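As a starting point, one isolated chain is supplied in structure tokens, in the form predicted on its own.
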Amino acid sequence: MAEPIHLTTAIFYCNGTPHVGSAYEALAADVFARCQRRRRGRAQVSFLSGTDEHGDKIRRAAIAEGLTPKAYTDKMSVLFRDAFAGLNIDLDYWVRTTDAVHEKFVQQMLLATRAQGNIEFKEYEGLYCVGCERFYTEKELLPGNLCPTHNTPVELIRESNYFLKIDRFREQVRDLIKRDQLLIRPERYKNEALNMLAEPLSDLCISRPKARMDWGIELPFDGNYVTYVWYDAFWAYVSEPASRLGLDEFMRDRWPHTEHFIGKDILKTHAVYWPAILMAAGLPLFRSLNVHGWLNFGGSRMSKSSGNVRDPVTYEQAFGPDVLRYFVMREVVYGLDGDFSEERLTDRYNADLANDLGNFTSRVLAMAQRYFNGEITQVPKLESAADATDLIGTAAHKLSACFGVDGAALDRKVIAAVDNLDFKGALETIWQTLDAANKYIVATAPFSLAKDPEKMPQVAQILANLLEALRVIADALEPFMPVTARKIFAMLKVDDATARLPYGEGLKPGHQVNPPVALFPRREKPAAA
């Protein structure tokens, strides 16, 4: 049996409404957990998303809308939970930060690692960015100390903190990171790590006084302090689960085996300070980071402070199920920058959805119905000679070869891409098959042959060959659009154990499948602004 896996979002703050670029993230790593689970079965994976609460940003965002903190965190978590179920994201754990078992392991780490003497109590004076929540060296700013992330000024506080030693673990990560057992993903993120890593780091601020912000959790040593927010949003990985399961055997069955899915913009928190973190409190590791760019819309990136954000439910509502997803999976490639419209998602809709498995499911499925009542009478197969030259041999050959000899194939490929992060590449992957199921089609003319009834035969062989394909594409299908697979599953009338089935070993001589219902209509493109 394979071994359990943990997955993980970044967990989002909630000091704004979710939007396509936040969403973009859950969708990723719930196609990843989809296709674990089929691999690995439902009970050894474990997926969490939830929403970080505390710290001044929050605060502020409560005042404004006339709220305590508390109160306006309770209204933005279900929203975000919401968004997310509405996005058909599969989740296993909804952590919040402000749950009482997430505050009470909080406090435990802090013991923990206060305990090995990695806390210190010290004055510091830093510039800080109030939108980051956390300081900054003069360096890392932007010239006239500009945040570079907000591209506002930094504030010069001087004060009386908790401070974690981060630097004593910072050259045990490092070669982690270079022998590749911390992975980070794609490379170019690992590089980067690397460099962040390759001078010594500066103790890590994990409080603040109560008396400038007292929305956090309280230090477990000291009443007068709350807990840093960054450093109380990094166990929100751990704290629910471990509760669940017993710390100890959680972190030696699944920790081990985690990957955070975050945005590039969280790289040098998750790379330099949750290591460090976890290692002060004298915990493992998790397996790895898979770094994804940013989604920008007209150019900029789309973000909570820009105002340029977009309702990934609106898009839900309008398009229908799966299209968004479908979208930023195949538009995307994870690692790099995208770019988000309303009329590249249209001109996707209509010309992959709409015409290419919309219409090929409508097809096959009303010619079952017309020629054989939506009854299969032949085995699928498509053999074929390899070296066949004709119009439909070759049709034939190259969408046997989308299945291989073993009917596996397509589920292999979308599989190992996936296990890489290359989800455009798995969808492109299923696209191709599509198109020669397509070509197939066209090649073999069922609709042709039926009109002479001699040929009936050849035209059950066809379609059948058809149906088998249009399961086995449904399938491969599932992780990425999971209400259109089990749409197409409930015509093909196939229960879970059936459509997992390799090519071939699926729809039987005998078989009823029901008539065709419309997938994807057509979508005019939007107005011009």
Given for the second form:
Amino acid sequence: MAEPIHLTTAIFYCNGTPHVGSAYEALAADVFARCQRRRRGRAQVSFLSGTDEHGDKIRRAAIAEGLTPKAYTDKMSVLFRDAFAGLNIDLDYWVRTTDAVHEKFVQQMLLATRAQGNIEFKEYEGLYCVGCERFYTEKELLPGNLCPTHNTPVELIRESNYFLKIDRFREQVRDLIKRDQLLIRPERYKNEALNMLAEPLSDLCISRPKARMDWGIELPFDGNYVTYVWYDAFWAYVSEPASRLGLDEFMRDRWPHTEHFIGKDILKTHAVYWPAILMAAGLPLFRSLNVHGWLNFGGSRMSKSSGNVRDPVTYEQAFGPDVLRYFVMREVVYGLDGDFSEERLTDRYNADLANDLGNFTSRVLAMAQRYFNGEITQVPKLESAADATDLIGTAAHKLSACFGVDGAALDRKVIAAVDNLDFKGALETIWQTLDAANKYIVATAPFSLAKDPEKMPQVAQILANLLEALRVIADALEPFMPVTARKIFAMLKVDDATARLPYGEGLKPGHQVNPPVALFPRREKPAAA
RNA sequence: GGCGGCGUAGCUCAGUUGGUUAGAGCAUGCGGCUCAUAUCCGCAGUGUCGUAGGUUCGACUCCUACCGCCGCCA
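Now that you have shown the form predicted on its own, what about the form predicted in complex with the RNA?
Now the complete complex, all chains and molecules, led by this one.
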């Protein structure tokens, strides 16, 4: 049996509504998860996401809306969960850091960490920015002791807090990253992480005095404090599954095969603090960090202040299911920043989805209907002659090569690309197959042969080959476009098991397919802004 | 200040250890087909490969400087 694997998105801080950027991360992880499920079986994959709901910013956002923090996060968390559900992100766990199970688990980890002697209580004094909710060193500040992000004066605060002695784990973490035991990819981020671990780390503050901020999890060993929100949120990756499966079992079987999907902005916390936090609690580490870039909008950073935040659900409703999924996976190189705009979305939609995928589906099913009333009368079999010199032989061979001698080559290539986080490459491979299939139609011209009754067996063979190609293409597409794949399977009238078979083993003579239904009607481009 | 990345066709980008006429997709133009969602197929391009030097028989590919953009660390 394949080893179990645990996949996570970051835990989203829910002081604002979900936008296309947060959706992008969850979409990449979802495509990855679906590929893993195909390989390992559903039970062997746990895919987790959720909302980070403590801390001062949440508390203040709640006050601004006249709600209690809990009521506010109840509302916000559902917004995220529903947005992801609307994008067909198929989660096994939806964790909220205000869930009782989670809070209890964090307290358990705090006790374990303290028992290992990795927590220190000490008094210190520092320059604090209320807006940032953090302390600054003098050289980080702007002239006049102003906060670099808020441009407001910082306050000198003296207080006592609990600290994690993280530097004692630094060498070990650095070594693991260097040897790819803790894999950080793409590689550029591995180098950045190693850089961050080159200098000694100062103790990590993990508490906040309730007197200053009480919206958090109470420390089990000191009722005057709550945990600092960052520390609390990391454990969302672990709390619910560990509680459900048993901590020891989860840590032994599944946790070491964990892949975190995160944005580049939280690389430091995940490459430096999180491993140290786990070690300080006496727990094993996860396997890898899959770091993505930002999704910009029309060339500039998507942010609430610039007012160009885009709601993913809007696009899902306007363009139809799977379109946003397709766009971000096809357009963005994982790890690098990408650009999102309605114009580019429309271009991709028309060129790739309407013209290529949609039209191919339509023409093949229409011919099957027109010439044979939807019945398949031949066994799909592409003549594969590498030495073919004529147009038909060459086209047949090229299409056949996409599926390989065992009929499973497309699936293999897609899975390999996704393993490598090359979502774009995976889709390009599928589209090359679509391209080869369109060329095969032109080369064989079944619509011309059909004018001669004696050539109908040939036409039947060509259509059987094409319908089978459509089936395999839809199957390869399923992790990326689950709704579309299901629509195609419905038109082809194949069940789930048949849908997954290699080329040549799926559709059989006597099988009846449905007439086409347009998958992606062409769209007018938005008026130039 | 330290480290690193990027700058290739109108747009988005590929270009492997330096080697024949620098590639793909989209957009553009022309031709073909008509099964199909005015779709599909073929052909045609266009580029001083950021700038200036250097190494080499030969550099987009290596070295140096500079210009521009960006990231991380401090």
